[in-house]
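Only one chain is included here, represented as structure tokens and corresponding to the form predicted alone.
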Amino acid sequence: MPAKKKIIILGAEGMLGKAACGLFSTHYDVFPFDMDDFDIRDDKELRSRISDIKPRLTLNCAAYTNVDGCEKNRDLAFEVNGFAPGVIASVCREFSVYFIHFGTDYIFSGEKSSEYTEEDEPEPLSVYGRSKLEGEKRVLSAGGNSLIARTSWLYGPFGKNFIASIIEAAKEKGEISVVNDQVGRPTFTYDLLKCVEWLADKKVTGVIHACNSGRCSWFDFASAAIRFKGIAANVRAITSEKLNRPAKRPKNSVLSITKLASMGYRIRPWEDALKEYIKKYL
């Protein structure tokens, strides 16, 4: 029996990282690392790990994803989301290791009336968006075989996420308020990772959007979750201005998945993914 291909998963204790460790373990020999193991900004330590393990693939699931927190901690955001991905990409290029990094819809301004393609010019509104864009630039400029998988509105087991919080609040209060003027594509972690595994098998490079199909507002997303869970709660629509959060969000962050579909891969509708998540994990 041939030996399994090796994969290094960075940020292995996060929501995406834990899901990745489970999914990739069926076809790969997984080597998970998180912040307690070593600092991903340390190129010497990273070089040592990659040299010892000799992976086929390195997957970077590590990120500072607290969008509002990034506004207060700009330096940390740019270190983790901007600088570190470039370090990882450079070390992977040095050892000829295929590298996958995750991007975000929040690099766009939200002013476009149609879907954002991979070629559209980014105009981030927040520190989080700017730091993630810096990470993309550094990964691409490092050269090597790298893929940036941009995704949006990520949720799943193993950590805090919008849907879990909404359902908990609905059960406790019976009424919740959710913004209705931001539109995007909710994406289930496992659907994203299955797509990424498919892309990895083909060694796709560059930038590609990977999200569940369909679109909705946060209000629609929350309302569907409450309905699928069977909770008798009132979901009230409010504006982003009324919510008044520290970081500005794009009003339209729908990522086009036409390029992915043209390659022969289709991701199921967000409603189907949400039903599975709620049934299995909540």
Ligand SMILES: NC(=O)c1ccc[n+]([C@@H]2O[C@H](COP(=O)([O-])OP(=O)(O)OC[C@H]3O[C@@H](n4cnc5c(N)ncnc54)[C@H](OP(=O)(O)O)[C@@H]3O)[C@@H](O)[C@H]2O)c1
The other form holds:
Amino acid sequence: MPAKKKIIILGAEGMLGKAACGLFSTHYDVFPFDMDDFDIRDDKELRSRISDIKPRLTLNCAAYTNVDGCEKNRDLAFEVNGFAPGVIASVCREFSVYFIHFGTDYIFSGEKSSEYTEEDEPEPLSVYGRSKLEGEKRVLSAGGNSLIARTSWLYGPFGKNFIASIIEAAKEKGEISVVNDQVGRPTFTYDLLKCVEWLADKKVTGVIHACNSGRCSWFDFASAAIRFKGIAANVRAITSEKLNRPAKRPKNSVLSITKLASMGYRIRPWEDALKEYIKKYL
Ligand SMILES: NC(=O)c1ccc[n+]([C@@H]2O[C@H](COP(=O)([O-])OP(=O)(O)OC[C@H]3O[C@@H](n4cnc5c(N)ncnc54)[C@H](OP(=O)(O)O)[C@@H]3O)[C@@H](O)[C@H]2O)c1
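Switching from the form predicted alone: structure of the form predicted in complex with this ligand?
Below: every chain and molecule of the assembly, starting with the one above.
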């Protein structure tokens, strides 16, 4: 039997990284790393792992993802989300390794009245968004074979996520309040990863938006989860102003998936993915 292709997965203990380790293990020999193995800011360690393993693909799922925390820890946010991805891309280029990095809808201001395309000018509202945008720029300017898969509102098994927390709170309290003035595309980690594996097979480079189809507000998303789970709880709609979180979020962060569709890849609607997630994992 021919040897499997090798993949390095960074951030392998996170929500997306853990799912990636499982999904990619079918066709790849997986080399998973997280904080306990080495910090992605450690250039020497990174270089040594990539040069030793010489994978076909490196997938960077590591990031500082605490959006409100980033407001207080600006330096950490820029080091992990902004500078480290550029170094990973450079090392991958040096060893001719294809590199996939994840971007976020939070690089946009949310002022646009229609969906954001890959060509739209980013204008982040938060430190998290600015740090992630810096990461995108550095990955692209490193000049290797790199793909930035921008995604949004991720949920799935492994780690904390919005849906698991909502279901828990609804069961406990019988009533929850959820913002109704931010719209986006909730995305199931496994749907994103299947899409990314397809893109990896084609060695697509540049920037691509990858999310489940359809759109909704956090209120719609929570209401659907409670309905699908069959919980008798009241979901109250509130405004972002009322929640008053440290980091501003875009009101509209719907990422257009037209480019992906034009390449021949269709992702199912978010409701179908949410039903599957709830049935299998909650
Ligand atoms: N979650 C979303 O809604 C969402 C939306 C759009 C885009 N994205 C992007 O998708 C990617 C994956 O997100 P996720 O939700 O799976 O994140 P996550 O669950 O927070 O996982 C990130 C992983 O990276 C690790 N990590 C953090 N700093 C590190 C460092 N300096 N060195 C090595 N490992 C480090 C974390 O370890 P610790 O837990 O120990 O810190 C964690 O295991 C990120 O690029 C994120 O920006 C996420």
